[in-house]
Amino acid sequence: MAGTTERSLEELYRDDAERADSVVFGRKTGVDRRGFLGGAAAMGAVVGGAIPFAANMPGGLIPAALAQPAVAPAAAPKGPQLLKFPGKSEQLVVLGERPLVAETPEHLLDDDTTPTDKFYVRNNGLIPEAAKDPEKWTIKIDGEVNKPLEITLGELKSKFKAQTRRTVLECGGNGRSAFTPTARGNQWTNGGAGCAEWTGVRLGDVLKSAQPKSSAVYTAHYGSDVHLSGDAKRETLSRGARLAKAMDPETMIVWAMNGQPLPNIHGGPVRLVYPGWAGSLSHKWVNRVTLRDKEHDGSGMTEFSYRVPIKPMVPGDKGDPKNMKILESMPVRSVITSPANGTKAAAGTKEVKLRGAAWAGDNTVRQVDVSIDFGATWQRATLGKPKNKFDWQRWTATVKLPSDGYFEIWARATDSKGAMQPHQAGFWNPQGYGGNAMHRIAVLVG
């Protein structure tokens, strides 16, 4: 019909949850879904089975079976666009082509160490050509230092002690799709994260060799990627961090990923790794680190870029730059990595074994809890120990099912300081940073 505007399921629920229930499930508007048996039956028909815990289902909640891509999205006629890139899994979901951005579906994060081909991709500019002679790649250390330094990758390897750490790298916008109203940027679910084995040297050791002045308080990072405009004079991204974080023994200049030379798509031959903080700090193709006597003001450091509210703001508001602070440590997050969302189990299945991962920025994870009844009750998962600081923590649990039907399994983590994942992304901000809503998957039995 002329003049009709199609809206997504998320937009319907965002604008009017009760009307969305009516449109999607044939319910009468204004009727609480928990007390409307006809509505529950209609919803069951949509998701593929009866909902044993329908009485606990919050009004206006989009079922997980409809809210996220299910297993084998490539089979769907209008499913998400999948990545086609040498050396990368074709199951990664493309969120943007210019610059190239692709996330990893949660069920592909089931390895203790994320394989390189399954690791998410995040760029801000054009991917540079691979270095012809990686050992001659040069990094400059300048600014507030007494001995400016130029050092090649080969010299890094010979002059400084190497270390290998398994640490999480996470995009600052991971979880952005859970914000209501929609925030600007790539609509990540939980797949803007991975945990790889990184080999390199401590950034702090290299900075110390340049003899930082007492005035040095902040870093500024630069790389060889070119601005999307193609103008080599325009800055693509230049972020930085407090000097204390740069000097952390876990902050590294790395040249290997999972025991192999760092691939060009992931910043090779050399990149930074700032574990626990927004991934944009872990500059790819790094060729210069400058020490500054004030907070860095490069591209990606001002206005709303990689900043979150000091005081909560009204969702959807324009916002005041003076009320924003730099995003540093990432919030606590857990994901269910097995089974996958949309899994179908045989009739009579009485239990489901769960696996997942959890991490918490600069903190550790204290506990992970799971629920099969829309959060009415919770069960503690068995939480593993990290291999080293900033490694994610794997967890397992077994949940008992009362009958066949449609179940949602929810997972939430709590960090070492007591912060817990919320039901919905909180602290709304214009560019959607720090969204860590609890993960949920759909399982259909019978």
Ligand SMILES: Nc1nc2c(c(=O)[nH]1)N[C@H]1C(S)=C(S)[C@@H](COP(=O)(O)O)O[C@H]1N2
Given for the second form:
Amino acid sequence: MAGTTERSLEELYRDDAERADSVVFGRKTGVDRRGFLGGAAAMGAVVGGAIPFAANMPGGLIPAALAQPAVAPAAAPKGPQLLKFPGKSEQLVVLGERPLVAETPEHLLDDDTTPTDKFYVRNNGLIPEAAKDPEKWTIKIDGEVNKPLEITLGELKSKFKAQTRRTVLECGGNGRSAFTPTARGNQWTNGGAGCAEWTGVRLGDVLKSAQPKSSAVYTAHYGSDVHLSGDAKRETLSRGARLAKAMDPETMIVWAMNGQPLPNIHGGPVRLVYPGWAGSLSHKWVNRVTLRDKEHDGSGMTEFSYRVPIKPMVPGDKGDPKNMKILESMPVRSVITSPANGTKAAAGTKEVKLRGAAWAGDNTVRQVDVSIDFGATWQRATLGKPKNKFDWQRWTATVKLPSDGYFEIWARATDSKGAMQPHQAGFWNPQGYGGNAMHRIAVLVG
Ligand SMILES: Nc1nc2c(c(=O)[nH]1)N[C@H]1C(S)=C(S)[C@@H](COP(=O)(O)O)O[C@H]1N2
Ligand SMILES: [Mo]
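Right, the form predicted alone is done; let's see the coordinates for the form predicted together with the named molecule.
Starting with the chain above, the whole complex follows.
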């Protein structure tokens, strides 16, 4: 392999894609590959088949077959660590054990409604014990209100009008692993998201019953989970949002997920759901919502936490907290949910049926396009309608393959405002929010 085998190309591609490129293709990134057929053959050997569209491969691109762990982790000695947790699928991939964080591989997001067992898990602190008497769970509403109140789950159910909505919950760091250089935090691929049916009441209705003062402009959320240190005085997470978002009729206090009582791991008996915005606003085990007269400054609100640059910053820089603003709506994203990355198809297979999902924070999805030739040409997918606001949109497409070989299928969504997913995660920031690089999967035919 070009005479250099100090480590496998697979490792080289993971660690230093540009150097791997020059080893494989014998040239610097950005130079035309057509003259290096020997190189393309070496690359083909690594990904398991000839690459019919090798000439279109962007320089420095880590082949999808290597960029993300393959589907069958059992085969790989150092495959991803899989979750073992009561009620959760054993196919979720553990990103951290303390606190417990696990993501859903994209191909497990293939249901219209994400089943609870497949739904990703993100904790910042210790998971509390399940409540003994859920109906007596109490939430306080205080701060900039004329009538502070305490309300039990039982009263929430009897005094306010319930609604059910299918909405996407997505971690603010979803897509983080696509940043170069690596950004701090859990290295989510695209699986820090799911779309469930949530049942509860409008947070706005409950806040209104406490009679907000005109000075109230922001919320602050508190829950019962304890800080990782075990110190009860230390805050685990306390985020908040502009009052207008809290008052949105789709922002809810929920007690059921997919028609069942909200499981403890997902914040039961009650959590908030702020659809379209960073998942950290959807406070689990919520027991207090305070209205404030300024932007909340709890843990997860300051410095680089859940904040993105105002003016673009140099990737890898330390950054200036004064140049950061709160991350609100999540960016447009699509995932290919079938077939799975690394799928092998029989020789002679001439077409592949694709399924996926796309969503766009506060916006809707205008279109999804797919490519089989590293983005040289694109084909429009058939896009479904959301069930309700903030639902994801399912899509399908059938792509025709010209021959056997190694293909990458790329999917790219465009939102209702015209914003499109980039090839590479853009707007680098120290904690890696808003990384919405296109999803791509490897398919090997023959
Ligand atoms: N009390 C509490 N609420 C929380 C968190 C937490 O650590 N503690 N994590 C937040 C983050 S960062 C996300 S992405 C979502 C994840 O919800 P899930 O575990 O139900 O998927 O919960 C949010 N709510
Ligand atoms: Mo998150």
